[in-house]
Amino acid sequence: MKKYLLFLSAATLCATVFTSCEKDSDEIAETKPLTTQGVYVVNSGNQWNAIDGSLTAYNPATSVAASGDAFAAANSRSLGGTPNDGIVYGSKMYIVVDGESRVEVVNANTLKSIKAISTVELLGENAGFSPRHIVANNGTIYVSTYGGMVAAIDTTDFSLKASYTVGSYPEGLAIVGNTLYVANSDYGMAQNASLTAINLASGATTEIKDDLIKNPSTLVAVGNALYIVDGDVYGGAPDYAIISQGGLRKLENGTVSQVMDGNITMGANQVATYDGKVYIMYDSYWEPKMKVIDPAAGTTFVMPFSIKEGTAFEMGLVNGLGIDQTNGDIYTLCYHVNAETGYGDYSSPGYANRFNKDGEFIGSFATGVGPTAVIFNQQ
């Protein structure tokens, strides 16, 4: 994205490579309560650089993180170019990789391969180039795409089920209901920014334009309201000065409405839901604080994040936001800070800190370069 670039055959399948024919576990609802077997980091390297993507692994039970790439360890080749998203969903992990216009689907808990998704070979070369973000439901998985496209990709036989024409520069992905929801983010130029919904029951989409809606990145549900992270627009060179300040945004009974104004700077995955509740980072990229909404209470309250005395700790630049679903642990994504320049040192490694639910800071652990999405493996 323009905000965030200026800085910076069957049968034998199914026998040998860790997947089946018959329906997958994704499928099948959950009755015993999740636990987290780890967590991972996608890190979208740097490619001005040519520095490859990667993935970190984290286990939370002895808060130790893997030292160096955990794909390349487990498959003898690297991620590529700007790995941007991922999921667990079911057996299953999926990698979003934008640079290779490809889904890598690994085992969730060996990281084995399983298969390379092109989606330049599902959707053709226009609609299919630079995959973004991924959501899964009902045994598919959906993949946005520079393209202005959206795939839906059977989780068994990987096969596209189908695809659906959305608007510019598609990003982040939501579902409310029996709804998808498509930030189309115009790449940041605020003229074609909107949002699709997609009805998954039919097929059948629809195009949904506010004055608030300017550039759109990240979406998450709570109950049945879409929650939008609404980017910076930028002017032109030589200065590329910001003239539409963004925020966050709220999509319920077909009205969005302004929840937050501005202060919410670079980064598409600054947002995450809890408990029915709303996280957000804002001045991710200078002073970075969290603040939480609590819709039911209606209730709005700044994380008091707390650092034991004689603690190293740095907040850094927030790129990433992350939150464990079954106890509530926060995981921040963060570039240190160049000395000299006093922006982001996007060409080395990064870190994470994580923190409990009550903002207690129980550790950082190390990443690749450019952590930009947390992923949990909850099984």
Second form
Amino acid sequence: MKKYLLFLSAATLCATVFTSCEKDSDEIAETKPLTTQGVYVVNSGNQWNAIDGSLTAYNPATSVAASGDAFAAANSRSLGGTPNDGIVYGSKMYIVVDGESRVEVVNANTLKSIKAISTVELLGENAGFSPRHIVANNGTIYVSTYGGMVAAIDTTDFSLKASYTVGSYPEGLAIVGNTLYVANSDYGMAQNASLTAINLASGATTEIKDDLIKNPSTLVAVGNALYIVDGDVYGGAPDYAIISQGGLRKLENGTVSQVMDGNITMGANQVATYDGKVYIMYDSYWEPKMKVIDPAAGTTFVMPFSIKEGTAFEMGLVNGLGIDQTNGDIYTLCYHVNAETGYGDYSSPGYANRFNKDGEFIGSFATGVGPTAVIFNQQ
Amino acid sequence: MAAVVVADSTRTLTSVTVSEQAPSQAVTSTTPHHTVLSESFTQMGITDMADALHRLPGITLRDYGGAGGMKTVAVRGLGTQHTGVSMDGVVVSNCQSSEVDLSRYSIGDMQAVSLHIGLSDDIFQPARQAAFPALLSLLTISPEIDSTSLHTTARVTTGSFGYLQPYLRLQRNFNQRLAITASAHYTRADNQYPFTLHNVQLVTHEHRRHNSLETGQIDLGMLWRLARGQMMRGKIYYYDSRRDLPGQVHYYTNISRETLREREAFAQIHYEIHLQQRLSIKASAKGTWNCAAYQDPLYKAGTNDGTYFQREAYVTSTLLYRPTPHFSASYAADYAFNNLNSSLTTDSRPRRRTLLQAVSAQLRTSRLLATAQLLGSLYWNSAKEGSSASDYSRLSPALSVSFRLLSDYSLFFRASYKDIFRLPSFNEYYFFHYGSPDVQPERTSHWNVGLTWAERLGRAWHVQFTADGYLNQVRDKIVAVPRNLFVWQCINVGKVRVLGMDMTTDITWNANSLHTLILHGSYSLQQATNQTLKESPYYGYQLAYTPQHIGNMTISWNNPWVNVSLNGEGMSHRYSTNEHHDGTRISGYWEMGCTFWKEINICQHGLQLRADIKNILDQQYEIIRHYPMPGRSFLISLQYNF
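Switching from the form predicted on its own: structure of the form predicted together with its partner chain?
Every component of the complex follows; first up is the chain already shown.
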């Protein structure tokens, strides 16, 4: 028995050593200028029509996307139902798969599977089902789940470091300083929505409620400010009147304020930051447009998307947004418009448009069904 | 035969049944009409409703798998909401979804299951029966008044995956005029059947989890022959079921906590009177209460939970006038009141009043049978809260004719036309962030031409063939479209054209007095294509879940030792989406089953022993994508009548 214990502690020790070694390589060195090795699009598929999710790989240097599902090509198996978010952190890519209650961990360059983290095994079925979004910091990934939890998972041994009980149906996450903020969406019911602030040093959580927060989804941080995408809440047919006007809110110095008004549809990743500015899509399901908010300069402008002579692009219906931090290239993830209905074509492959930081169209590429998040592999 | 029809139309059981001697209704009717009688259930290897439905030509069954899996029926490329279901001559309504889950009906209760497409030759029936392009009629076992005072049927069926169904039916006869029946059954199953999961190149062996079923049903019936030419029937029914819903199969998790409890109670009464040979009147009334409670405890605060209550009050009356043997005319009027309420905060408490009137005329000569009908529909929609759908009225004509081509042979040509529409369901009108009160009814035109032939060849052979070609045109098809990922809306955009063919064959060979071989087969071809917009990339695509080819075949050998039948059914590939996305192709399949049965006498009463092997070849297939069907399984049944 003692021998067994000894063995266990030795194993733990080894793991610790291993962990601390690995961590260095997992943290992004900030001195070396980064280059974007690859751009990946997480496609959520369409669970209603039993279409599996997938991953599209795009090479920004050659402007060519590999055809088919890059995850399946590397691993001979599917991501499964409803992949919802993803990041590259260190040498690994993490893909959050809602319908499978897992986080797939793959090599960021080869996409070969390293580990699949079951959030229900980590947190239990009630707390761990439907993982939604992910951020990473200090050798840890943080994953929100519809079970009302945020799991802090070690990026080397994938063990659960901590778990935090947060509010109703958490979605997006963002870190400001040493605080991890969580958007508690309340499933769009606009009854019990809030933010949870998790102090990463002490583990203490604080719930923040405000009249401006009714349907929060995506969070981004610029400097000391947290930007909150609050989705519109719609009434019923036939007019679908907006019950609660969404918009972009800001939490700074403990105060929530209005930055921009509505027609922001909740859910998908429609906000991004670059160079201290906030980029946000609006009217995304009708006539998508983008606003750029520069808090330092105190200015806001509508992105003038433009084309070079001889090119053309289809704006489509925008479901996601990502910005390449190395050069400011903008990627919008789009659904085609279904010619028969005039609404989104949710059961067919979507596509992505790429623009430079001034909004000039560079090119587009086909994605899987339901493109929802962009991952940049920058090393 | 006509007299029989008049006497008790809903009980008329002429059919495709292979042992049938005279030309059956499948051959003589002006529109496709196919029946499977309870006597054939064993012969055709039918163990449950799904099996019976697979044997009827033109049906595409949507089966979510296993004893508890939902089963709905689409006929000839039309949506499942276009199939009406009637039970003992009264249409079963479901205003909420307009779909009837047939898994709730136990095949052991049935005397006949039949499918009728287009206008019926039985003009002595309620107007509601005419409101569907296709009607699936379920006829439960009816009392047969005789001199025996007590009849008892006891049966127990058990099988793989924890399936158990005890059944008891009692019938008490009083003075040869009145019969009272009581029947009850209980069904349970774990349904944790194994299946093989193909995930790109990864193949794993899994079990369906969270798939159990528990159902109980009890009914009391009454048949009273008041006087010559007068008859009254009544029934009180209660059904209660609790199911775990396994949901779609996922590759890496099998978490599901969804449950569905469904309850239904109804009381119905029917009265019929035949005055001389010329005038017949019948009337029915029915009150139904229905409750469906869905829960998903995984989602906190009951976010996705809902309990739905539906009620219906229905009355119908039909008058048949037959001035000469060659001509008859009828008038039917039906009135129904339906409402729905639920536990949802977004509930608008919709209600609907319906008045349907049908005027029909029929001409019958030795070689010609022609029927014409005009259905007038009036719908009044209202909602207690929020906006309601508008009222709607329409006249729908239908015509059908059958002609015996040669007077010496049972060779018939038939042609028919029916114009019909489908009123949107309450879900399509009102369900929050899905329905829209602005949506219009779906309109369908149906044309059919067919050739039928039945003949007795010599002493030993009887053959029967039917072949029908048809065209369905659907306009203003109701399609749910996403306004965005979270808010859906029903709109009328679709156009669909279905071109198809149904063929059946029944051959009986009485080799001698002890041995009979019976073959039954059917084949359907359906090209159900999207015709909405020529410019659309999906123009001309086959509709989701609509196979081009469907077929089934049964061979049975009746002998003095142990009767045996071998059956197979299958369909070609389908897509789960109208867009035919790569990953949504569902492969075709052919599934085989085998039945052994024997009837022995114990204490002068019949004991039937039956054993079934289903899916002998252990085929792994899906009908609905990500809902695997069970592999090989076994079923044993013992029935004793005394």
